[in-house]
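Single chain ahead, written as structure tokens, the form predicted alone.
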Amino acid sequence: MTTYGRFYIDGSWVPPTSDHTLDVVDSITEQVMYSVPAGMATDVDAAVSAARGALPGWSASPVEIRADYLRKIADGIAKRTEAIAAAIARETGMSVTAARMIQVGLPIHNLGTAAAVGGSYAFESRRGTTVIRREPIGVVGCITPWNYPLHQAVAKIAYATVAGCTVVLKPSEVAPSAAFVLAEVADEVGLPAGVFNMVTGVGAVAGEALVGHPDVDMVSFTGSTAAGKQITRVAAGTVKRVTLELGGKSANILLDDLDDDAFAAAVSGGVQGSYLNSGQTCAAQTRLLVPRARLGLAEQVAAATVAQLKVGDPFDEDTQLGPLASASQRDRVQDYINSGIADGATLVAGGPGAPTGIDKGFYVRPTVFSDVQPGMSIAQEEIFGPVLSIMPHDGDDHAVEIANAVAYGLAGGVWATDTDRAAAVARRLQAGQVLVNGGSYDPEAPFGGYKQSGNGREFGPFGLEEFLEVKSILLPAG
């Protein structure tokens, strides 16, 4: 595999301009695995210059060629599935079993979807005497998080490049290995120099240099709401387009027409779903809203579900929850657990400290609180760990009120025997994507948030259009 000591710029692996490095820590052992360069503004400038130079040729190339490169990249990633899954399991703590399917399988699938969407998209249409063209916006700065490092990079890069844009990727320094593999594959398949460039570094240095760069036409960012606000401020200096996929505090609403078996299944599934990637998922439905009369049953089912979860080494094929990605993330989650106890929420499962028998790694105990009140910190703020809040509601209107009473609006869920009733509640939620009775997977469904969960959408035609400018050409009549 390519050395971690260089950046990928203009089709080549190039040395950094500084000797500063960043350690990448194994979430299981707490030991340093490798180091990556801490990119400076000069490195970002070189990457942006390469992307700017490649833009005219790439944007003028047939979309079929651009789409074909995405398919080749998908094939290259597929050949490296085991290595990528193992690296991400160590970086993020996700079980390697899940990592194969989610951290690698989904990006492969999404590359193919982006190729198909771009290949069938009408970049030019006519309305009477007006020609409406959709043209690539230009150079795109892609800044991606550590929780789904390859998935989020592909969500941006695949749609940007098939649209005709060139990109500079700044991955999270916590989990950067997938970015190096992506660069290696892009080089291997012969992607034209400068179309894809990659620089590692911290947000305050490399990230801000990319966001504020005058030759960057757009920034696509996934990460925390606090960081998204800072990116918006910096980007305003050059009035560039910014799309943001930020935090979430999603509600999973169970309505009162579910029978006991369906209710129990929804509670158990809700607990497990909220713990995906050890809760390190922006769209996790971390507030479980249940009818007040069934609060006790919800607590019993949740406690039993947690008791059956296997917490441990991500490389054990039976493990369902591994560690969190970093010491700081573990400490953050522990603080929220202590906050929930101090605020008077009922501790149903888990609690402070590491799971029994584990003395190494960034582990926390999968935790469930009940009778959580809307004003509590654990009900309002994104925790990003395996902590679920069960909240009682007094009917559909009350459930909607509670669900919408947060600063976020990324996702949600509604469960009911009457699907039409559930869908009616879903329409009232201030959230970008709502699953009704579990929903059906749609790789082209737009994904993004309301309110402080961000702006813009990823995936499918909506995701493609984020990277396009609209031009009207008015022809004379007759």
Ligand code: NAD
Second form
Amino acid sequence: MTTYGRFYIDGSWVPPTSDHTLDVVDSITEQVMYSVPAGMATDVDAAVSAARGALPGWSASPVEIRADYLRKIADGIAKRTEAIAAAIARETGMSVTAARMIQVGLPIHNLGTAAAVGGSYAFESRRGTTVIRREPIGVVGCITPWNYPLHQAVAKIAYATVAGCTVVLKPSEVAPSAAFVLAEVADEVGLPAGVFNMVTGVGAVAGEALVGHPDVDMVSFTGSTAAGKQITRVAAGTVKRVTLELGGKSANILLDDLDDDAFAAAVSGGVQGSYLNSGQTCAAQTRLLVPRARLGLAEQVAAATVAQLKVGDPFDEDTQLGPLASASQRDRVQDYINSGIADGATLVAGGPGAPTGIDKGFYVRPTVFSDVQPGMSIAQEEIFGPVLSIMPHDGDDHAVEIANAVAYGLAGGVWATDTDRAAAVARRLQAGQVLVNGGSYDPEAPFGGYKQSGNGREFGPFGLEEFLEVKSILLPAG
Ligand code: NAD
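Taking the form predicted alone as the starting point, write out the structure of the form predicted in complex with nicotinamide-adenine-dinucleotide.
Entire complex below, previous chain first.
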């Protein structure tokens, strides 16, 4: 049974220095589930000091030993799959069926990948008389959001620690349970004290204390673009490296060579994909760009797809859409649905209010707008809920122009009968990861954003290198 009252610092469960706490609310019942301590700068100081103390020993340890710890942590998480999936389902609203695979299975897989990538990485190479070394950057502050809480923490901690860095994790106050489990598992597998530390708290206090800390060498952040900008400002005071995985408004482009069946399948898959985790997904493809002549067919298929979706209790095994994570998230999504209507977009499915028959939980109706114009808020801003905007395009060039005309650039999709043509369009998108005809899964593919979707990449060798400094040692000739 996980206890939530303490921080994990220097290999021990440590009481907080203040008695302020933060309530964590069940998205299904709207009741408080448990409270976590609201960390202060003093708590962050202790965690950073532990990470700093552990750094010399950890960074000098053989990479295979570091990789082995990751594999053991993966096993420890796997043993707790049901409990983690259930807690995250309550915190975020994701269906427990999906949570087992994505919220727990994916991080387990990524721990193994990070172990393999780190274990086979050439940390030192030669260029003539020059030795090029890649050394761990040092103490890393990891700040994570609530939508995929374990996955996002693992993306940072696995790659940072296998690189030889030590870390302090500040998880989201909305969904902190996974961070406690991660600490529990790190403790159980005997990870050396101070390598992984965890402090809960709000962003403006614990988060900024970590970001501004002179003994933190790097901040790896995933969250909103607004918080990413503030973190960049605070980090500037100590010129530390900052990597940012921020929001998105990704486009899913359907080209005009698809036959009707392939087009309908891509629309239906596009609607369902954009609703993953009730749309609380940074890389969700929330703009569906279709040839103008097929706007009507896209609307019909989208409406039929939404009508088939099962919205309800995440603990019913066949539920596809649960509630949103919080009341504020629900209200924000409702405001966007109202703004789409006020701006004159065509409402194809859903709309304001809760789904019929549901009177508790932070639910919204899965919603599709059509004929959305590029200037509308619902075409430009990240909604972070199950709201899809269908937009007409007049050919490949026009589709690329619409897709790129937003502040974000995280992900995207292109569908066509001619894969080469789709790949040519993908090359023109300002986005960090584009799936062509659905793509195929690659756990080592770099993930990250162009423009205001962030800086830096996670996963695979690119993700590892974010946590490394480069040193040249110039030897004398001969
Ligand atoms: P958020 O920015 O509100 O919070 C994220 C984390 O940052 C939390 O731990 C929070 O406490 C902390 N934080 C907030 N302000 C801070 C500050 N001034 N200094 C330090 N820390 C601060 O985001 P959220 O609502 O938890 O998550 C949703 C957002 O995350 C969406 O915009 C989504 O697109 C983005 N996201 C991006 C990715 C990606 O990989 N690009 C992945 C998932 C989520």
